[in-house]
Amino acid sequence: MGTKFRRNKFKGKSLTVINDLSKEERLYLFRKARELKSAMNNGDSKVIDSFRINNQNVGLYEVFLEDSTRTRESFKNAAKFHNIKVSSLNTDSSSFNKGESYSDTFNTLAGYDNNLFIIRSKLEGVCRWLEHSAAEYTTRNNLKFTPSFINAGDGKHEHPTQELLDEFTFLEDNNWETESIHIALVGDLFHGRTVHSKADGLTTFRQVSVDLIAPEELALPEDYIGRMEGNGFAVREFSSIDEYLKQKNIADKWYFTRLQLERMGDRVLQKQHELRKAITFSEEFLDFLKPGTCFYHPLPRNKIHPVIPAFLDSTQLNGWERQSANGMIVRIILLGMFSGHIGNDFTQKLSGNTESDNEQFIEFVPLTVSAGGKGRSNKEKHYSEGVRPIADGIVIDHICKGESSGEIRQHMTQIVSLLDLHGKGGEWVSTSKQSRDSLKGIIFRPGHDGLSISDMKRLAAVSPGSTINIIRKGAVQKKYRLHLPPKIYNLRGLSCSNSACISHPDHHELVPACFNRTAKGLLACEYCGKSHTFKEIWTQGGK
């Protein structure tokens, strides 16, 4: 009997953010990278050759829309190791400068038998959008493979392959133990996408303590702090290295990032000397470090103002050079996995925690509720528009409860536009019966037949917390309470507020906005990850 074929689950996969690889998948990658590094150190050519794709039919395209040396050359050398076809797009004379969209450009390149795309961009979420777009293109044109898109850094968002090589190096220095890690993140945490990837990447370890060391102007954005805390990390904040070393609980792993002056405004640049001093290690700090402490840096270091001074290069603190060298090894494994050459022996337990888009966020409210053993029928409740009772129709109640009158009116305009509720009736702002100081919006539509399930889903997206009352013969016959959906998409008027996001209308990429509910009840953009309240994802008037 023949061996049962097991499909390689990594072939055609994309890495747009670090969470695209589960903890188990990352650990598998690290195990393979460890095997390859050991074989290289021992000169074991047989084992080394077993890792090579060695197939010129596999095509890799490097597209760097933002300058890079280390990441680009690391991937190029990883591809040469594999003996695959390597191409680079000349972005100075490319179709991007002729007004072509990202999806058209990359779909064309995918049609030329290119399997793997390495992309660095200033726009955030490019690889996530191309992953969606290319899947549709592949189906339409019956391509024999689905291309993989690997994010080599997108704006201030993430740098997932850097996170992989960072984690691999941390594990090396942790004796390959994943039980715990205590790490200090030092430097420009606001712009540092390598740090942003750690909000999810450090879940490789079971117990995580993170010390954030940066002045206020360079502090880690709240989105990423919230994500760290949501992942169970113990997070502390300090404004400078000097302040950090005045307390006793000091990390044995320090991860530095450079001051990204090219991304800063004039107001911040005026304080660059003060900011630089707060995040630069100096000789006077050495006595405060724990034995076995190691420093890391994604590089490059600024040659004039390095946050890790050159006098530390020859000390045992130097982990950044080995970290950089690990980059090619980790990327060799990643390319091997996404080409389908590596990964046939991977197995993963199903967690059973996958959230479904079909989660019930439209709650039917029984018309009779019991309190203390006494029943009360909701049929007794009547709605009036002014002095005239509503005999038949719908009433949408509790809209933006607790907000200001102006915000409520603006949101009711949005609801009317989205659900096409133009016609007779009215919109009121009234006080809540529970609290006279609290306002709420009410939309009356006499004679309306009622909302479809599709309309109620859209209303849940634009006005979670509101209720829908179906009025027949002067009384409430049906009542629904709406909750925030797990995913909001395919609705007119949606827009991410991040101007650097690929989905932002200013870029004219025609990327449909899409948002996923977070554990804290916010809505994260599918592409750039920026968190919004449910009111912030809508453009005025739903246009």
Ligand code: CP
The other form holds:
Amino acid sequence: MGTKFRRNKFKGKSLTVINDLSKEERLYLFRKARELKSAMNNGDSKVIDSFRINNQNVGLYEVFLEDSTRTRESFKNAAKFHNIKVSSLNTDSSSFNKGESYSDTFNTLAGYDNNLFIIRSKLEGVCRWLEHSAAEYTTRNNLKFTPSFINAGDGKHEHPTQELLDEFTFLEDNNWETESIHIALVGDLFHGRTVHSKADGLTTFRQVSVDLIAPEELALPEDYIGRMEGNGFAVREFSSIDEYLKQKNIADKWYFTRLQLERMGDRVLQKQHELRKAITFSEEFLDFLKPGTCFYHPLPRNKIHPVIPAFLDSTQLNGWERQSANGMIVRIILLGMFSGHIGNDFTQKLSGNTESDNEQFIEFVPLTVSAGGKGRSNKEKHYSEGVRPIADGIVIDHICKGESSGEIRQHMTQIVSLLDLHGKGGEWVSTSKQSRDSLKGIIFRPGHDGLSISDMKRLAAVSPGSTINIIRKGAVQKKYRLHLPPKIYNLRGLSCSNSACISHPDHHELVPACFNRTAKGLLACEYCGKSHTFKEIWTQGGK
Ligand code: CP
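Switch over from the form predicted on its own to the form predicted in complex with phosphoric acid mono(formamide)ester, please.
Zooming out: every chain and molecule, the one shown earlier first.
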């Protein structure tokens, strides 16, 4: 019997956000990291060697457009452990400075037989975009492999490999128990991408209690709090360590982050002394801590104003040094998995969005038939343009139901522009039949032939909840109700509102905007994850 071939499921995978690895996949990675760490501690060279890729045909490129010590150097050391080809792009003197795009730059480097990219950038969602653009480049150029793009921190979005080493360290301190965790997240939760990755990363644990400690100016954005609550975490908020210690239910794990002054505006910078005080640990707090408490910090720590003061380095609270050292081990395993060397024994299903974007969002509404089956109900006949009934044409009804007259008018102008509905007809704001207090918009287009499927998709994206009525010979002949599509893309006039997103038009990266519907009915940018209402994803007038 021949050997059964099993493809490594991680080979060529990318990591933009922590959720790109499922809980089962992360637990697999931690199990491997634990095996390697144990072998390293015991000096078991046979086991250690079994983890090495040992192949100079595997090429890793590190591209850092923001400063770094730990992430960059731990990846470089991990690559040296593996005995693979390692290259660095000098971003100070690269052709980025001549206006070259991210996709041209990384496609070029992939073409030199490099398949693992470690990228840190101010722009958010870079790795997701490169994953898409490299797939096309790979096909066009018949590459033998799919490159992996690993996010080493993108703006204030996510830092998924830091999340992996953080979770590994929490588990190590939890005796590898995944049942529960109680953690305080302290510091600059607004800008802290390592904290943002925790909104999904902490799902490694079954029961999660998170205490957020930050003054208002540094508070965790609502998007992430909503995601934590959506994941079933118990979330509490406090404005300072002082306030936190005035209550009794205190976490045994504290995760500190530094003030990210480089990302703050003048207004917040002026208050830095006060903000720092609220999130800095001091000696008088020690008595309030639970026995067995451990502190963590992704580092770097500011040497003049450390939020964890240096006198704590030699105490039992110090978890941050071990956490940092774990970084290299976790990244060794990640590189092994994404190069296809580690992972053949992983048996669970791979993660990935399985939801079809072809889900029905254009609903055909059957017309009611009057008693005796003699024609359609009068209910469907009431459309008129002013005093004149419409004989033939279309009526788009229930636009922005329940909103203000100004909002509805503005939205109708946008619909007319996006669907190119200029011409004969009119736009009205009318009261709803169900509630006289509730307003809705109606667009009439007498003589219009009807919308194509692609225009209906466009309308579903710009005006979910509205209906389209096709009028023939004075009666409604067909009626459709539109729902928010699960994925909105490939449409003129779409744009992410986050100016730091790779897809934002100001960056001229020619990234087509794309949004995914969330459980709460909002639209999250495919790249930076920012949530929008359906109205916020359109540039004015669809230009
Ligand atoms: N934790 C972390 O990302 O550190 P560096 O900025 O030094 O890489």
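Only the largest set of C-alpha atoms that superpose within 1.5 Å between the two forms is called the rigid core. Keep in mind that this is a model prediction, so the values were computed, not measured. Positions refer to the first chain, counted from 1.
For residue 404, the Cα coordinates differ by 2 angstroms or more between the two forms after the core has been superposed.
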